[in-house]
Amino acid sequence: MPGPVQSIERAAAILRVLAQGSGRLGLSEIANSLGLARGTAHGILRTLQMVGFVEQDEATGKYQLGAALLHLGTSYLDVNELRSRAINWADALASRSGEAVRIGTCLQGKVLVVHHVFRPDDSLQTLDVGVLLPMHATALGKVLLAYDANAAAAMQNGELEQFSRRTIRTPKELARALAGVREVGWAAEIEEITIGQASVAGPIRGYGGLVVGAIGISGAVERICDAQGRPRPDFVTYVRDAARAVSRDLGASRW
């Protein structure tokens, strides 16, 4: 078998160094970090810059990750593809449950609603597409946090905004809730963001099982929950079935 290609290994190492940094790095900083000659590091950086994986600041000459590399990580599944793959399953979930359905993904520490199916009745409803929701106080957000270590870690450092007396209040309480989500494979929220409202959500996975979004139902507590105040088991099943169906369409064969 042929051995590894040294130049590719070095290019990958440079990208990792830039990804770990909190800001732009100079040529010497990059070269010193990897024990490379300045000329070698510069040649690799120029190549990475040509393909858009690295950008150089004109004023300082320092380097940072380029837009092409950032796009590469999500190009196989952008918001439009997530929405298009999930539309039919979201409609079926709304019809099956009789409740509103929303699909969300992470955006800057919030849940971005990328698709919303109205509750199939004649009630007055507002379209939530494009709305940003708090992650710690919604079922969609808890699912996304449970499977995104970086997003969850960021939540540990800031204050958790309170929306009701039932909103999760502390990072420790949030960590415990997220562990519960991973254990059962779904999340619930009962009057944590809006009094009288509840929701249930499940993870949408892409290739390799990576969680790329969440799908869930939301509605009045008396409809979503049973007499004991817990999410109805049949609704949990409906949500999990829909999440698995979308995941299979996205290439997550295990789900």
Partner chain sequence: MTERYVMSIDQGTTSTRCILFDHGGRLVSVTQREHRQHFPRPGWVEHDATEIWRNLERIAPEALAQAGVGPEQVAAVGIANQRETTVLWDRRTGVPVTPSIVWQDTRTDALVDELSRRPDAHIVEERCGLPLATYFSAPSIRWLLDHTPGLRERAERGEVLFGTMESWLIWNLTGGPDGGVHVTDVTNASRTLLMDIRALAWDDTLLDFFGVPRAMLPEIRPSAETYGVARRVVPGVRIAAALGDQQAALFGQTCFARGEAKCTYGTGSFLLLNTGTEPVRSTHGLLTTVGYQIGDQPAAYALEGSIAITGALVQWFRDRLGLIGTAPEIETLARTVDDNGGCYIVPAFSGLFAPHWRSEARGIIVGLTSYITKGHLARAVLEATGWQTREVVDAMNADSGLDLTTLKVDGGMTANNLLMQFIADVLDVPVVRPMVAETVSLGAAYAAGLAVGYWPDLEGLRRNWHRAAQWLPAMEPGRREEEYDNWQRAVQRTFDWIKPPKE
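Switch from the form predicted alone to the form predicted in complex with its partner chain and give that structure.
Only one chain is given; partner chains and other molecules are left out.
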């Protein structure tokens, strides 16, 4: 039996990206969301257009789901399924880093915490599964925004709530931060929501590279960051390894 066809996996991921919001997306937004080259994304979009799954607005050149898809249901990865598949790797991440681990997904412009592993020091901690966190002021949120063009576009209009002196202030600043996240493949947040706290997160990808969630650690800034105030490289590696391991379990082959 032949293996999975990569271009079909990618086509499916593009459809999911387009299905995630009401807005229309341009070629580069789609390519950025999935970490694809523009040429590759364009080729797949043209094919999808031919089969009627995607339509292109003549005036703006933006893409949207096609009429042929109206009869197909859309299904997202169930968050409880995501937790179940990620639990072993989240535990290992907490154990290696010595910090608390959270997994988040996008919910109405916020980060929904779908899984939480305590910092492994047996101190008193409370489960915060179900809690909503701001997107622009958390590492989890930045990862989710970086790979979700619709959610990122929505943030361009609203007010960015200020939690500390270091919180991202303007949509422009946010866009720049997100481009940085896409470039390196992980996100950090240093005292942007709580003084003395920092966090690092990476993307969890499903089939075709579609980002279905983010996994990250958070803790005291002096533990998470090195003397230069940057996230410790070993912690970044732990987070990215965990994100990749979960992605592999979910069927993302490239990461």
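C-alpha atoms forming the largest set that superposes within 1.5 Å between two forms make up the rigid core. In this text, all values refer to a predicted model and were calculated from it rather than measured experimentally. Numbering follows the first chain given and starts at 1.
Novice: Once the core is superposed between these two forms, does Ala245 show a C-alpha displacement of at least 2 Å?
Specialist: No.
Novice: Please check if Glu191 moves between these two forms, taking a CA shift of 2 Å or more relative to the superposed core as movement.
Specialist: No, shifts by less than 2 Å.
Novice: At a 2 Å cut-off on C-alpha positions, does Glu9 qualify as shifted between these two forms after fitting the rigid core?
Specialist: Passes the 2 Å threshold, so yes.
Novice: What's the distance in angstrom the Cα of Glu58 travels between these two forms, core superposed?
Specialist: Looking at the C-alpha of Glu58 between these two forms, the offset is 33.8 Å.
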